[in-house]
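This document starts with one chain, in the form predicted alone, laid out as structure tokens.
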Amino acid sequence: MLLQIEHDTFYRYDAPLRYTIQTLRLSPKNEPMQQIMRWRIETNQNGFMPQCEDSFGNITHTLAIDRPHDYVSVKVSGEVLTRDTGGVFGFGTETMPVAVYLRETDLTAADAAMTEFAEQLRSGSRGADLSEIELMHRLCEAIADTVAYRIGETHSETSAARAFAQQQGVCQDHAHIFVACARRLGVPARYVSGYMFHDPHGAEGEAAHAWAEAYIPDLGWVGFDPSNRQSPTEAYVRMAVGLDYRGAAPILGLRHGGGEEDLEVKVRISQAHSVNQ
């Protein structure tokens, strides 16, 4: 599937800023399930924006603006050719030991209720232990059954434990809960940010998408999306990975000055019919 993506992020401030620095994880890589046909990042401020690869292997740009400004605009556009791999990313070219992805963070720490929830999934219908891939599929379904998808009930700093206790959240919360529970079951897991195409009319959305990946020894990394009760298909574009949202956030930064901030995000994904070279 050839997907065309436009992602606009606009920050407005009620007073001038003196300095802004942002880490942008807005550039996908060529992976087993996707080929980047074209990709472009533009900002209105023409700030210094070097590119590098972070410790998780994500392409990152650092946007630094050191002159007075009262708004920042980041526009992403491109085309990605995707294919369905059954959710299997594989082994890739990992720069981190797999064991790193067993480490909890404050956003993915599992409390007693989550640990009990995860442990109850371990046995099959006949009492035998499930394989790791079966266990992860069962975890994905159980999260979807337990934590309702509700917009506006959580935010970017809501922990997995808080969302699980509320039994509601969005894709970020589902991914955090999956990661936290998988790690408690001894399965390395990580947070994934990206996009998902689901509207054939290419309607604008308010945000990108998030899911999780678990490491299965015979398969490598395999994706699980509790929000949609499935593994990633050709409708997904994979952008960045991390221990949690903070490590894979599309935009994360600091500013000096500016007063109150107003953020507007628009994402448009459509199916293209020919490759623009």
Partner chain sequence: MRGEAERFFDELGAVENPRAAYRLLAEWLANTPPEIFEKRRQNAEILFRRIGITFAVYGDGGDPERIIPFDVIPRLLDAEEWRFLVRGLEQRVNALNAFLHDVYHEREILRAGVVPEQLVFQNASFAPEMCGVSVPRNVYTQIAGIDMVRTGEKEFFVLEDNVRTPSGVSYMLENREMMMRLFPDLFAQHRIAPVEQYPEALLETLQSVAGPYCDGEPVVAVLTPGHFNSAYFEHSFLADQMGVELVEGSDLFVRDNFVFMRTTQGPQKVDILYRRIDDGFLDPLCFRPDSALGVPGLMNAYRAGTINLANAVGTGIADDKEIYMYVPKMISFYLGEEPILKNVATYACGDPDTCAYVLENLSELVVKEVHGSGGYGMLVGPASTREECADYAERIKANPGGFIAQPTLSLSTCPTFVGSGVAPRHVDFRPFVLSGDRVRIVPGGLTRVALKEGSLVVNSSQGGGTKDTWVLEASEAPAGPADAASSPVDTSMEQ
The other form holds:
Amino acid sequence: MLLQIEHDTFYRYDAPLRYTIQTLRLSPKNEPMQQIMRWRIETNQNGFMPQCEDSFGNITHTLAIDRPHDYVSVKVSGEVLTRDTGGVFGFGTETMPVAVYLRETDLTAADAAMTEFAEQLRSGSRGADLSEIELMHRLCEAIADTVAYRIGETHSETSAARAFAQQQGVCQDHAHIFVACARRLGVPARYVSGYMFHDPHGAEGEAAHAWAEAYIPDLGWVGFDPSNRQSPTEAYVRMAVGLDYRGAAPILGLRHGGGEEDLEVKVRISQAHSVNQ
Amino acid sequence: MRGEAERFFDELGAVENPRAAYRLLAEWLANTPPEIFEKRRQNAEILFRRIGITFAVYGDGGDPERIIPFDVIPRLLDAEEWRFLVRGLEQRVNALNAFLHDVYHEREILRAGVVPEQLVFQNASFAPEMCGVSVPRNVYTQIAGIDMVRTGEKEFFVLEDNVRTPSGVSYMLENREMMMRLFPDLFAQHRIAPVEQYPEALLETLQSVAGPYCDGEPVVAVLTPGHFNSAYFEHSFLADQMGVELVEGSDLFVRDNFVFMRTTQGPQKVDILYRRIDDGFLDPLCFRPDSALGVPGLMNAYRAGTINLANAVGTGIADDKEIYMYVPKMISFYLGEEPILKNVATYACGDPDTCAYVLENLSELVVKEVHGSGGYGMLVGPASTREECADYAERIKANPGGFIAQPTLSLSTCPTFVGSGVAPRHVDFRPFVLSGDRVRIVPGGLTRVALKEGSLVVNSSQGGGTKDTWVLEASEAPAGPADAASSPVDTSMEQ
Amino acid sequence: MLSRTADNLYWLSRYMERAENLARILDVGLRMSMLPHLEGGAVSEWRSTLAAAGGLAGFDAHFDETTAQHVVEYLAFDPQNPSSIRNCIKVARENGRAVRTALTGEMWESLNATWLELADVHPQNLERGEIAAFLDWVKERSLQFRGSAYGSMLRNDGFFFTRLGTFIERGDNTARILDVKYHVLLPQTERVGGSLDHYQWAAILRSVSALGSYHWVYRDNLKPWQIAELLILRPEMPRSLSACLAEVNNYLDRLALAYGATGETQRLAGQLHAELRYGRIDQIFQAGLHEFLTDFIGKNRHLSSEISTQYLIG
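Which structure goes with the form predicted in complex with the partner chain, now that we have seen the form predicted alone?
Everything in the complex follows now, all chains and molecules, and the chain you saw is the first one.
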């Protein structure tokens, strides 16, 4: 599937800022299930925007503006050719030891209720026979059944435990809960941020999306998307991974001054009909 | 004290027959009336307060600017003892640096099964953000403070490797200044290796690890959490002695992936930060998002190699209390050498059998929290009541993996002025090891003394004091100024 | 140098200067309150002292009655008064402590010793007869600090910012001291130019250590416009507004030279200095002394905020 992506983020401030710095994880890479045909990031930082690859293998850019300004604009546009791999990402080329993905973070700490929830999946009917991949599919389903998809009840700093307790949240919360429970079950897991194309005739959903990946020894990393009760398909574009949202967030920033912030985000994903060479 | 003399090694030795290094000092002690010690002690306190060498003790509620008690009687090491220590320290710190590089790159020591993987990757002190990051000269811990104790004529043990942001070196320097002021005659009698070149050695070390983007003279700055930090005096003291800026997070900013200081003439690029802020507070975009002490974007610049940090991020994995057990094995693994300095036997309570042993023998052990520091939350078995041991046992049972135990060491004693006169008190020792283009160790260190009779806890937060540490030069060495006396002990990185 | 360091040096010397000038202002009050009165105690004198120190509103919020003891306590010691002498010294020391490396050992020891000695002074133990001695001590410590800075600092930007703080603050304070006379009321039975009026002016001169200088410069008995001229326009009088601005100009020029760049502060300071340098006292009196002083305090404050923008924020 050839997907065209436009992702505009616009921050406006009611007082001038002296300084803004943002880490952008807004660049997908060529992977087994996606090929980047065209990709471009434009901002209102004049000139060079340094790029590096972080320890988790994500391409990051640093946007820093140190002259008075009253808005920050980040515009992303590109084309990605995707294919369906049954949700399997594989082993990748990154060098981070898999065991690192068993670490708990503040956002993905499992409390007693989540631990019990996770353990029950294993010990359920014929639980002893469950393979890890089956267990993860079960987990994905169970989260979809338990935690309702609802916008506005959580925010970007809501922890997995908090979202689980209130039994509602968005894709970020679903992914956090999945990651936290999988780690409790001894399965390395990570947070993934990216995009998802929704068929204009099908159900609506977020275009900027997040899901999870779990590490299965024979398969490598396999994606699970509790918000859509499925593993990633060719409608998904995978952008960054991390131990939690903070490690994979598309934009993470800080500023000096500026007063009130007004944030506007527009994401448009459409299917292109031919491949632009 | 008479009874203790048999159990503990006293560094002075028998009063009537002192050890060679202490011969002159023993004479001096015998001929000096206690009033003189008291008078000098008061002089020292007034001077320390005037200079502003104070130390904040958390949660104390008392004087927020307390000074650490200073004992006017020095602790001595002879030339041979010092040579031995230098060899051992250099070896140990080289191994720790090699381990840090390995654990963030190839991880050969884990693959070889020498250090268990789960002790590393699950450890809060391991920084995944450092995986694959190259640091200049592969040096991670440019400044290490190795805590040692002595238990006998030739018995030195390493108690703890401090490779994050070790403090205390300013006391080494100020204590020496104080002693030279208070007892010039005593100084003249001994041949004491100077320590005043430490700031210079530190600056050379830091400049030697400037990154590839540094052109011209490397710009060094000391990054402090600010003047409310307990070690602020030391931060400002070292910056001053090195002649570099003492900066706070808000003085720095990142642009084009370079780190700049805000100056009265506009931004100035920084090449090396001697940072005295913990990892978690360095960069709110990478670590704790609520940190106001750090510099947003610093980690990206660090990864890009435009700035170097001393010490590196993630060094805590090397001085973790459980990893400590494996340092002797690291030395053989990386250097192919026998460890020169000994480790203290350590029991990790995470192992059920070991835990049972520890619980059974609590009254004879010292138990520490794996992630604790500063002498807080530890149990000194022999000095504790049955109730205290029982309470502590419950804490261990609740979280065995959080505790390690060690036998109670017979820390050596040193003559110490205690108000009524001179009496032996337990001491430890923290020499400072600088690693850069080569290893530099200034002949001296911080001797901490437990001022309470019988106490084995030397931490300043727990009523400990400090002493000047004199490394005596070999008697046959000429006393010329161009001699080794005036330069730090240099030892090449090559084996 | 670091902008923050420059900022701390600037405010450190401002606060030390402020402590000294508060002592001077209190001294004026003390002297005026001892002048022969007809009625009503010395309430008016003490109220004017408070007004000059900018502490009237704060004082009234804490005290019902204006007495010598209350005023001294409030202006010298009150921890709730952000500009009490005690707080000035405290803030000065905190600024110094924050930039310990930028101070010379002598400066720090002077600052630290002042703070430690101050901790032993308790207002409740201070007898009326000891107040003057205490105020002298404050002046002496400020003088000692300034002397240690002047005698031990390298003549580079750090020194320039330290000196700028001193003279910006001193200009402000001299204007305020002079303004005391505006606020203090003469009893109805007293005539302007009478003996009480005379003593009040003399007290002001004494407080800025200028009684002798006055006689030397004018060889005349005390006349209000000459006193005002001495404290506003005379370049040879070291606490006059003109002398302060000359110093401010001097150090801003030296900064510009060292940094190879001039900015808004150099222009503003030059302008303000020119007004004083070519000003005439009769014109000032025509327009109103109080109005002139208020205007000056505002311009001086603006200059200070421009110094911040140009150098101290970074």
